Every structure is written in structure tokens, then in C-alpha cells.
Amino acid sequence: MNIEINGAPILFTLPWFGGINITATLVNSWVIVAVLIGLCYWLTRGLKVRDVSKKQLVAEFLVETIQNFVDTNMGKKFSHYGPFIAAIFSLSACSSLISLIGQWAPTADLSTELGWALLVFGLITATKIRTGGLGGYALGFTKPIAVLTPFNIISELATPISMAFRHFGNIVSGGVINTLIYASLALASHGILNLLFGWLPGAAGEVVRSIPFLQVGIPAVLSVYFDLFSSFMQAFIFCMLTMLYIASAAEE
């Protein structure tokens, strides 16, 4: 299997479209989107005012939770951002958790986080222009003094870059740490068994010394943090930054 520069496996190429490479990032991202759309469709079918089903209770709980989350951090006037924040959180979490079933995680590809960050940056900029007008937005770069204008522009452009690299770095570093620990446990397991059972001769000794006893259980425990907790935490942080940046833009 070919590998792109950014690490995402190339699944196939479309020669009739100029040789466009379709990577696992693209395919898995669309699969996740399709699953989330299907889940939302299923949860919102057959809604009732009375005698509600358990499915409807789950849907109402999810909507109320995300809406309270947005209202608390952004204010009531930004309630309409509820669906957007829910979509970003769901995409981010699922794009990381898909690695648990042996699939390529789209969040392991920097282009995924960068796309989300650019979308958020567009919303931040639109909010600033809507609040203070185009002239007010441009003048904002000259505050508190005009000499700081280049630095203010750099700071503005750094927002999507920092959001993307923060998310990407934490997800990838977790995978790297997991791999290093797993390899270290393999070496430690082999060394301990050689020390304890190196005296066993023949095939019996080889079998005993090849048992990876340190690789059973310990990697699973670490996976709870790096694959589960970290996936939800990074999605939460990305959403929090999104809400804080947009809410702050409306106050400038």
C-alpha cells in the first residue's frame, strides 16, 4: 500500500480525474459523516409529545446537553451554534475512536484538523466583521498602537494553525507513545523471561521465552487513556476553543 507524505494510506487513485489519490482519511471521514447522519435520522424519527420512547429520551438528552453546554460558555445569543458544536465534537471524537476497530483515524492526518480550524477561523472573522463592520475589523489590527499591526496580523493567522496543530499533536503523540510502550514491553518481557528461564533447553525453552506476558493487559489499560479519554478530551478542547474564540470575537 502506498503512503502519502502526510502518512495517510492511499486506497485507490482516480485516473480520469487527473490521478487524484483517495486516501483512508477521505474515505473514513465520509463513512463517519454517513454514520452520524444515519444516527441522527434514526433518533429523530417518530418524535412524540406524550408516551415518548427511550430513543426519543436519548435524543432529547443529547440535544439538551449540547445546548446547555453552548449557552453556558457562549451565552443565549449564540444558541444557534448548538448544532455546529455538536457536529464538530462528534466528528472529532469519532474520527479518533475509529482507530479502536483497526481503521485509519482521520485525526491522524493534519489536513483534517486544519480543515476544521479554517472553518472555525472563517466563523470568527465573520463574527468580528458582523460586530464592528469591515472597517472596525481592519482597525482592530492597529490596536493598541499602530506599530503592532504586523504582530496582530500574525497573531490572527496563527489562530487556525495553533488549533489544528494542538489537536493533531495530541492525537498523534498518544499513538506514538502507545507504540513505544508496546515495543518496550516486548523487550522487557523477552529480557525477563531470558533471565528467569534461560536455562531451559530446546523447544520448551523457546516457547516459554517467547510468551509476551507484559504485552497482555497493560497496553489495553493504556489504550483506555490514549484512545478513549484522550479522544473525547481533544474533541472537548477543540469545541471549547471554538466557542471562546467566537464569543470573544463578538465582544471586540
The other form holds:
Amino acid sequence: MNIEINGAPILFTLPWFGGINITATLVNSWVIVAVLIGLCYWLTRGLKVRDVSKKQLVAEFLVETIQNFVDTNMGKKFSHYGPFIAAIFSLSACSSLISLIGQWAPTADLSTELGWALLVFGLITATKIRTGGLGGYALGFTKPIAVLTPFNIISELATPISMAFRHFGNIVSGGVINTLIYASLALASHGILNLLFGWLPGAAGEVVRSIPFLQVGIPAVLSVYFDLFSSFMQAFIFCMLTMLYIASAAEE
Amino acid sequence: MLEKAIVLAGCAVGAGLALIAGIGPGIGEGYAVGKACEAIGRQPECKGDVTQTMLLGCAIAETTGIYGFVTGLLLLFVGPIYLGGFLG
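Pass me the form predicted together with its partner chain as well; I've looked at the form predicted on its own already.
Next comes the full complex, and the chain you just saw is listed first.
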């Protein structure tokens, strides 16, 4: 029995600059972005004020939910962050959920989350500088006392790293546990069938003993937690942290 | 040969030790969820807010465990390759 836990598979290599590897992460991310843009385009065609269609009701519900979510957590002052939070949430959730249809999840690759986290880190820093000015931003590191400056800098740099690793670690640990359980279920069903049908001779016995019957059903239940629940959970937490960090950056 | 075996054994033992980091978040998150249950029991009307805050706190408490997990992954999958090439 061999268990394989791999990184992103390389689909093809571009010949420039000594070979640029195009991984499944990149391709799937672009597919998700294209699908989301297509969905937005389709949902917002033919909007009316009176006798609205079901499509428009869905679109209005989504926009209102996200807008309320942002308004309650960041305050009215930041309601223009709604589209950004909605984009990150849908991208993150769809990137994790794509593993349900057997595709490589882009969020199981640290590069994806690190990109988002660096974007958020840039926004936090920009908000801080806009609130207190460049001098105020630099002086903010010496609070409450000047001795703590190195620790403040470390904790500032830890923000994007912890955000990226949290999302990445949750998705990858789900995948690793799923793989391990899948392999151990195959082993267990093989052992049970050997015990029950060990007396069957010839090729028929081989076939009967090789059915991994325990793999039916049980991985699906785990997948509901690790793929479905965890995907939405991590997308929600990433957005929540983004909002809290940006809102607190403007409060000084 | 012996050097490689020592490196591989060190990586495996280190990965196991790194996952001890899972104990802390387990205790911490359990404590947070218990307190949240108490709060909901006392004031059932603010269930939504309490749940949201609890999930966020759990996510932050989880960070150290995730660091341990990533260290374990690095030791298992990256360490042997890198150190194996280093030793030749």
C-alpha cells in the first residue's frame, strides 16, 4: 500500500525564462475567476425596478448579505469595502470547494493564500498610513514603550504569515486526513474480506477479496466536514480577520 | 548511508514532536467553546454574536497548532529531499 501526498501537479511548462511551470493551482484559479466573473455578469443582466425576476432576487440577496456583514463588522465608514470582501470570500470558498468535484484546490497551495494575505497586509498598512500619516505609522511601532519596537515589527510581519498559514493549514490538513483515512479504509476492508472469504479459491476469490467496501460512504461523510464546512469556515474567517484588521488600523 | 538514515530518522521524529503542538489549541478551543456555551445558556438571544466571536477566537487559537502542522509537513516532505541532496 502506498499513500501519496503531493503538491500542486505541474500541467505544462512554458519555454520562456528557462521554463515556467504552470501548475494546476494557476489553471484552476483562472477557471474559478472566469466562472465567478461569468456568474456576476449573468446575474446582473436585465435588472428592473418593478416585477423583478428570481435571478435578480438572488443577486440582491447576495449583495445585501455581504453589505450587511461588512457594515456590522466595520461600520458604515467602510461600506465601500463590501465588493472587496465579497470577492475574497467567493474566491476563497470556490477555490476550496472545487475539491468536491475532484479538482486540485488552489487553496491547498500556500502561494494562493500568501498572495491574498499580502494584498490584505498592503491594505492594512495603507489604511494605517492614511489615518496617522507616515510619521504616525512609524511612531506606532514604538508604543506603548520604545523597548518593544522589535516585537511590534515582528508581530506586524506575523499578520500576513499567520493569515496565510491558517487558511493553508486547514485546507491541507483536511486533505491529508482524508488521504490517510481513505488508505486505511482500503487496508481495513482488505483485512476483513481476507478473514471472511479467505476460503474462496482462484480468481473469483481474488476479485471478491479486493473490493474496498469500507471506502463507500464513510469518506463522503468526512468530506462534508473537511471540504464543505471547512471551506466556508476558512473563507469566513479570512474575511472576518481582514475586516477586523482594516477597521482597527483606522482607529488610532 | 548512516548519515542519511540519521537525517531521515531525525525528520520523522521531529515531525512527530512538532504535532505535539496540537495539544495546546485543542485545550484552548475546547475552553473557548465551553465558555461560549455558558454564555448562550445565560443569554440565548445573543447566540449569533457569541457564535461568530467564538469561531473567530477559535481560528486565532488554532494558529499555533497550524504552525506545528506546517512544520511537520516541511520535515516530512521537504526536509529529507533537501538534507538528502545536502549530504549527497
